[in-house]
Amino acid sequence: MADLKIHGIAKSRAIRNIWLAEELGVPYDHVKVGWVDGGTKKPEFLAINPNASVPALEDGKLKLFESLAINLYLAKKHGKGLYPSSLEDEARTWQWTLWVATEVERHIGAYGMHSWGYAPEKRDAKVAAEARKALDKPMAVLDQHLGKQPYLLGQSFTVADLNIAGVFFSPYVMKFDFSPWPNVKAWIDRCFGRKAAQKTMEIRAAS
């Protein structure tokens, strides 16, 4: 049993630490725990996570949720190069993990749900839309810099672009259409096209 633990079904945010210990190449357990049967609200779950939703990581003694954090963490503990060196670039993978989360996350999240992810009797076109419509602009934003450079940070790929592509994990499988921003979409392809997240995609659709 590895002391590297990882709660959550793969068809869920867990994806992404799942990536990245897999990019990583450290030992890990996954603990599949679900909502669906009540999994995130038993008292043994609560304990690792109180807000009762996955991920969760424990790494020996210590706990955490929040997989954008958890990665960060792991990335940071484990290097391999995909944290970066450099105070500067430090805060530039802050910023980018940052940005996805308050900028992106809970649009793309919206039209998922409102277009693959929900039941067809629940789901709401003009919702699906609208969350579509509100990703332009920061799209735009990752575009114009994804133009510059073939990875967040230049030349590499690190945490910052396994962070902002992972929460595209799910609109990636499901085909989403990149191609409104030629550059993200020829990054996303790129990282989606590594072997750890092959790997990673075989674990999800195993799921």
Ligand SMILES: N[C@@H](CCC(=O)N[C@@H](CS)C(=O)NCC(=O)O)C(=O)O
Given for the second form:
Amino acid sequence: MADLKIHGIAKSRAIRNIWLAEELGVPYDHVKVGWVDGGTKKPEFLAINPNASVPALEDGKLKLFESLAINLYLAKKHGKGLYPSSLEDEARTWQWTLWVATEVERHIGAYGMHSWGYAPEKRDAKVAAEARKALDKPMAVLDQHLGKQPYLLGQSFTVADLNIAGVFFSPYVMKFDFSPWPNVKAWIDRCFGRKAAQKTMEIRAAS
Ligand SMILES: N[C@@H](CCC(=O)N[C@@H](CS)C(=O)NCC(=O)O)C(=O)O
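The form predicted in complex with the ligand is what I want next, because the block you gave corresponds to the form predicted on its own; please supply it.
Below, the chain from earlier opens the complete complex, with every other chain and molecule after it.
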């Protein structure tokens, strides 16, 4: 049994943490907690994440929730070049992470649920269209930034890239059209072309 436990089925935001663990090459146990089957409501899970949602992390005595915060912690703890070494780049990592969580995730989430996530009878094309339109502004910001450099912090892939690309994990798998933002498209192909990302996709596909 590994010290590190990632709770949450692969077809959930836990995939972001699985990807990071695969990048780091750290041993981890994958505890496949889901919500449809009531797994997130069980007392033993609520003791780890009282929000009744996945993912959640246990690392020895530490318990954490919030997928993107979990990644910041793991990347900082294990390093391996994925966590920035300067204070300024650390601040940029927090900036992009909070940006994707507050400016992007709800729109891409709504688009995804109303395009492929919900059963067809629950999908609302109007909600999907509005969510897609709301993405234009933040995606233009990301595209402009990535026109200057291959990765968010510069020349190499870091947890900042993984956290932002991780929010697009299922849209990427579901062939969301990134072509209106060519720099984002080239960057996300680079991110998901990584060996660890490919392995993570296989884990998700097999789940
Ligand atoms: N902001 C949280 C969101 C967690 C979340 O909403 N997870 C979904 C699965 S991807 C969930 O467990 N939902 C439980 C439910 O809908 O009852 C994070 O990024 O970890």
